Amino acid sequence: MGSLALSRVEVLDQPAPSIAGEVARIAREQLAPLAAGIDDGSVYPAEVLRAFGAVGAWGSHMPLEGPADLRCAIESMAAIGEVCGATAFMAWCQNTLVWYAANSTNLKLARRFGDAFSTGRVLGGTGLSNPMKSFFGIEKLKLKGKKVEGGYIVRGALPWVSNLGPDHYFGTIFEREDDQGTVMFLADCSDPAITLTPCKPFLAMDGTGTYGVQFRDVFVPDELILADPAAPFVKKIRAGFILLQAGMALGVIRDCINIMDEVDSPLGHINRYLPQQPVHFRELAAELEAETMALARDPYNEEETYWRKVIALRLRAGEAGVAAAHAAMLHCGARGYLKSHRAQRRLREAYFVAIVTPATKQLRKMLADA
């Protein structure tokens, strides 16, 4: 396979199935009190992200002697998302960063960053929104790189990259100025030639460490190159990149069902007239989870039929999240319209799942082109 088959990080020497349970416990005990602050942007939960890493949340999907299995990572992310959709998004960012390093053909890079990323000792994200759009003809690449001795000089700007801070890393792609293809690399946010600029306030999820990133003639050494050329690498990691996002949707859907159940006693007599009931979403969630877990067993599958299934699943998951959050709002009625009620937060988070790259419209384009 040409990549480093890293062993799973055995932080607590516990079997993978128990990781999601530990993640759920931390989410209930440590994350839940912070959810409102993360939503309004007053909190970035760095310590909780590290706590998740300490119990193995970011290491379970690393390739083990060749194959990789994303099921535990997705289930852990869903457990986080059931408490806080914004943190589930940051979990996806961290998991994709691990996914990049673990699959890199640059073995020195994989050894240097594998444990650091997968334990949460070093946090970071993914800057593939623009590249993923560019590969499907939606945008042009915003970063350019010039080959120099020992690496590349990179310039340009990315408007939104999440789960960042001054000591974080993220993976992204530039286009070579000599028209010799694209290169994927790790960007080091501590580099003085990289500037992080806070974004304008979002509708939700402002505590996700999201910044605009400016590259001003940044020297990227060979030691930080994930893949050169990038295209074959992206084809290898693309299914995992998208499948991991299902964890965000599943978590939001689960809590929307919880919300509907919570108001059944006081409002069930009138809510029964609504067309969408919790039982419908339980059935839908179970179906989506079963399909997700089946696909997550084999993220390196190169068959086009598999790729189409991944795209279709991600599309359905995003749309189901919006539908579940919409139903939860209607079941809550006026009480869900209060800023203090999490139903309205879930609606805003669900819309994010539907518009984060690849967004609903891009997924539909990808299906049409596949």
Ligand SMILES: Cc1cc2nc3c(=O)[nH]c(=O)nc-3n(C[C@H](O)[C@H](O)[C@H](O)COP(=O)(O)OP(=O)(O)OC[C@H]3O[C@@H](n4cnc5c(N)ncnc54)[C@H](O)[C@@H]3O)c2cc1C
Second form
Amino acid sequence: MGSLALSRVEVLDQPAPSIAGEVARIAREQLAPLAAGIDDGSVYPAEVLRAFGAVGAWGSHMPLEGPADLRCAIESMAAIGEVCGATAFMAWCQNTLVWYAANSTNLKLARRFGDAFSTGRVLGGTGLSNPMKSFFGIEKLKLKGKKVEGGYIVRGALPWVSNLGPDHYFGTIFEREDDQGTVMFLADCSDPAITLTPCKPFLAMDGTGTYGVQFRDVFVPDELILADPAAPFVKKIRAGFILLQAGMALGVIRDCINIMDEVDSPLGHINRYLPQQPVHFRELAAELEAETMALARDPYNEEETYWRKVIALRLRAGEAGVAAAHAAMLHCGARGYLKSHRAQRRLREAYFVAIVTPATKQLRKMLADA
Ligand SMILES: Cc1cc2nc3c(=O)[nH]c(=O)nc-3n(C[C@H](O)[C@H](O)[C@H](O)COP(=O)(O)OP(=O)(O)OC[C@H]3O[C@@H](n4cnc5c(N)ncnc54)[C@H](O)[C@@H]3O)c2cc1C
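Starting from the form predicted alone shown above, please give the structure in the form predicted together with this ligand.
Complete assembly follows, chain above in first position.
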């Protein structure tokens, strides 16, 4: 009896598992066995994405009567990224979709989709690469919309949108044909006028449900409009959009440090001649994490200095990921050159973090123009 009472007290004394802790557990138990299949494109991990949603991974960054805090979402994505970079990217897609719906002033839309997206019951992503490039003068908008009674007719094509499937949604932007600005909306992949075409195989990320998306005169009703006009909305959500990407980078860097540590015992005597050691990346990761978490507390900050810090952090995170993965390859030697070793997967994933919008070159342009 006494020992039973004691064990109950012990159980009650345990701190409640944090969302990021639960996400890390699911990543280790359910995601790790799938990582190789996701990497080679034979698996799209819908069930694991839903399991992450069920423990709160996609809901923690929703604004609560004003402010929003992205720290838990980023920490959870880092835990996923430590196991699988492709799934960390899908996590970012889902979190970004939630971010759009939660910030929309279209309350009907927020009510209809808020819970569905944040619990992972409905999955999806974001097609904002082309708009983000167009807003910074890199390319023209690829989708055009015509105002009609009760909505818009949208046509055009986006070359790559991830975390999609036949019943998924994603947020994107079209330009009005009457030159009255841009509109952000939710695209419903089950609409027969929307076609998803599988992409040619990538270097990595093939299991991310990435498709070319064609809009053939799609009717987008007012109920699916996220923001009209889009410009002020984009200004509101853009720091969150970029900061959430830090989770992917932190996860990849952490596992690259793990990889270097794992080969220390057999190869440390020779690896010590390499200029970059795990200790350097531990310091770098801690610094990036501290900066990320400080910025992530305040994603609606409108100051230019804040925005510049967000861009600079994102640039450093992408570059640090590639550097850590490069170092992990050199530390592993022939072991990491085997297809079956995850070091080469980490390198391919790290390059993706550096090229996904805003890519390294765009970030450098943004800093140069700011
Ligand atoms: C695996 C993968 C997943 C992605 N997922 C998403 C997503 O979910 N949402 C999203 O909005 N964007 C997505 N993207 C796009 C991504 O964010 C970047 O926009 C893209 O990698 C190019 O960025 P960049 O700035 O380097 O542009 P650049 O590569 O310098 O230029 C891009 C432009 O060049 C043209 N182009 C170049 N190569 C090709 C090609 N092979 N086919 C067609 N056009 C081409 C297109 O006009 C394109 O807009 C994805 C890309 C990849 C590779």
